[in-house]
Amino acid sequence: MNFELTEERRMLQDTLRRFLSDRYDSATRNAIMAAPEGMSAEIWSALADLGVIGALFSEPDGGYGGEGFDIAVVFEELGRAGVVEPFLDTAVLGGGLLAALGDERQRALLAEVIEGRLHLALAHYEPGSRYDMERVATTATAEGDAVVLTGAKAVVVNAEAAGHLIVSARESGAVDDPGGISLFLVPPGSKGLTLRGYPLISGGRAAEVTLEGVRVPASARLGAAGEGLAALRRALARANVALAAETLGAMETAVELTREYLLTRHQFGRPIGSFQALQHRFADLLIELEQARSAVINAAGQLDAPADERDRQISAARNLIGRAGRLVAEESIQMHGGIGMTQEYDLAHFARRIIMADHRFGDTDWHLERFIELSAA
């Protein structure tokens, strides 16, 4: 396997890195962080424009890219800045369930998130669910030709502004069956749908969703009925490359801020990174980097694996930037001592990204438990 970038993705990978240096500083971000909406409509259009959300799309879907390579290249890019506008929700999990499973009516939507017009949230774990992709306990019951949807989702990001929500509910099986879950395209101001916002401590917005009734149309189911649990699962593969490779890019720019704040800062009348200690510190760290940027290519390059091969792959790569981007941020802000905690100083950001990123999609215990299973099967 050739590990090189092509021509194509280091051009997207400059042109991005030089226009998130000039557009997307710190007091940019804490602006961004502390707007209600929690993102920006000019630096989404913009980036929308400068191709980023279609590198995420194949070219059948509308895009010009959509491999694993091509998601990690982007997502480092958009981690190294600390962006928090939701890149991973619109157009890896919704535009992903979209493309794999929607009609022609409902794929043309892709067209509008490639060009940065809509926005979509995928509604599926709920507060009893924990990690568990098939324990699903919202319902969707036939009525006719509508479908009624009665349940509760937890942690929806990007859910406010988005023009649809993608809502999993089961339509037969017990609450933890991996067959009869299915998803369904729902608008945000469907009566007896409920959203309350709230914003997230890494950046962005998310929502707790109840659904009271909510009737949809039997066209707004994507797929097959009870068949949307594949889909799902492909879906979070190719989101856990993209949140490992975004947790890459945090790491990166954490251990560069240490790296400067070692040879700026003076004590006894020299640099503190000329102190022995504080260099084997910073040794370790860029290990740990290395060894997270191998899980990453490991992890792109296998999406097209067979399913269990790729999920037991995906999660050893979560599991070791779980584990390398806590030491990471720890350091980081021990190496810098009272000011890496400040919110002026970007390295408190990037900190709390690297941490909060392991709280999704699996935890780093979730994963290396879940590695253990499928490494047994």
Given for the second form:
Amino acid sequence: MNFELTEERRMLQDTLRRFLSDRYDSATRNAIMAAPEGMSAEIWSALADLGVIGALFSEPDGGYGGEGFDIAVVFEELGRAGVVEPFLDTAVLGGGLLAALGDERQRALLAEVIEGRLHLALAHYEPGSRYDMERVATTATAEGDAVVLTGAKAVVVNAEAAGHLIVSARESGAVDDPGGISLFLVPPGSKGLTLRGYPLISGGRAAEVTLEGVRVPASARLGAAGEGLAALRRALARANVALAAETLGAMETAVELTREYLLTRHQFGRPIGSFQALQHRFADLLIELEQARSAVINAAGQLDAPADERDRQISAARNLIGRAGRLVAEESIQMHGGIGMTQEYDLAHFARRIIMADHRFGDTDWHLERFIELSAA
Amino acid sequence: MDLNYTPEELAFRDEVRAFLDETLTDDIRAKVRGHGQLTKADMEGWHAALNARGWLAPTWPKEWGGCEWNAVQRHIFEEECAMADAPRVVPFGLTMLGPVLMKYGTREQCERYLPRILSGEDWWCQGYSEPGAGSDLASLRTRAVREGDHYIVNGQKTWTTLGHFANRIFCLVRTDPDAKPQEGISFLLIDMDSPGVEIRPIILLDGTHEVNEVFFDNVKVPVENLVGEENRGWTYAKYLLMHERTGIAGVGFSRAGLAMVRRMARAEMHKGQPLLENPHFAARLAQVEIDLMAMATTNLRIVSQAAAGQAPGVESSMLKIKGTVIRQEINDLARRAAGPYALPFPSEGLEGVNEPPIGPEDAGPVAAQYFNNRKLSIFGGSNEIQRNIIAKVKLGGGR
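Okay, that was the form predicted on its own. Show me the form predicted together with the partner chain next.
Let us now look at the entire complex, which starts with that chain.
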């Protein structure tokens, strides 16, 4: 049993933490969020140069990491600094699917991703699917050497910046059939493809994607026809580790801001942290923070387990962090009082990151149900 | 024991419903429901509509143009308004300053200000909190020094709700720095357009502008703008805060919120079934509804005590806590119900007026509303302060 990070991961953590504390302060982040692109190209390439994206891929895929704990280390740091750039979407989801399913030509894109020159986005969930992975109504119909895609995709994060969209579509089966789902690489300029972009409440951007008879060559298919779901499940498991670790990082910062505030804010002639009513509540936050840290470790450590056990661990982590995150966000705001509600004060951003993480790849309740299902299996 | 309204109360409720049906426009209802920011004109329009009907000042005596409704009538009116998605009446002049002037102000002050509150000519805001004086309000430091027939005011107020629409502010200021904190405070009326008054917006975490900072730099205020006696302002402030707490339970808002969550969850599909039929979601919803049913009765019990002339004590603190916790839980359920469509930021101005909403119609504002309503347990005396009040009354501070 050893809970120490390896030397390499500790160095990655230190480098990233130092870079973000030097280069990603509140003013920088606010300027990025106010900009129309919702991200900074400069920060993106600087972090790529530091090896942040490479750490998320294995050596055969052109990186130097790619395991659960690499993902956890990187995203915890991104979360601590409240980074809004779409590393999860481009690297973990997009890059992860390319690495898992791509042929030689498609995998050539990985180098561009790792070097920070290419963005990707996964267009999978749909307006009627909520968080269900199997529910794909978008259709893929073969026409000679081409495939025609028709349907709609919901809240596709990073769609506007993506050099390729990875679109899931059904080649056969009923709408919620686990089989029959394929993935396609679709260039954003394709005829019949429209994006309606918008900002997200916690930073970054997404788009509603409409596909009206979008024609791609059969060679745009990623992996075997109709067998996309297993790879999607794995990519989403990795994305959930990233999201859980990022949320943990944001929770650490929220708790630290609260600790400082309890020590410095005076009312009734003493620091408010001297009131036992607040001391006990603060202690509870620390307990939940350690629970969240362990949940991330459990999930990251089981990424290579058989699919059902892996996903059971993932859902356990997301459910716990959903509950602990809500407590941390709400209690941090409450213990700050009015100042915790203001845009100007950092806590607002971290509270939004924590709470809105509960709206991607399944919320607290969705993961509870999935945990129950997989535990019964 | 009878849980039903009397025939007279029912008739009153029908009268209120009919008025709301014919007066509230769909546009205003949609804005209130959808957390759209009401404009100054929207709020003034609703104020004027109520004034025209004579229903603007439920608690005021008829002498000053009020309705003299009892507590049950006020409760019915507030609940019907909330259920009909009516805007909140801006309370600062009507339910805060008005009662203070009637109890502690001069005849001249009442004659000058009360009609202008009803007509909408004056829009008041509240100058209580300061950066260093929140829960510990009595530590406020804004100074007023008497010079001849004026006070010279220096200092800063904060969290001034809708101050950017106001032309007047009622302030707690320190007139005797040597007295005990509560004993050196006075209650002063200040024109916002006086030289030396500066207002700056505070943007909240959902991107909205509803609160402000107000700065006073050598502002001259005529002594006739003092309410009551010098250094007795704390008494008046406490009286005002008591008035602020009537209707604090927000039963109507919670019922309207639950109806919205139910509507959303009926339309939202989860694994091919309406989310409303999902056992986990249904259990969460039922839990809040059960709490609300009991709280509504607690509220009515206290309301009827008040109608019988008994002043509510710790009960209003209890209602504030329970009422805000329930409303916040409903906001949380709405956020959950929206699923991934809680993520888009409904930034007005960015979207064209004719653009359809992103995702289901109700989903757009729910995340912003969830964040915005964290204020409910903070303002008007935080829930921690309410617990202090309850404990102090019932335990005497434990000593």
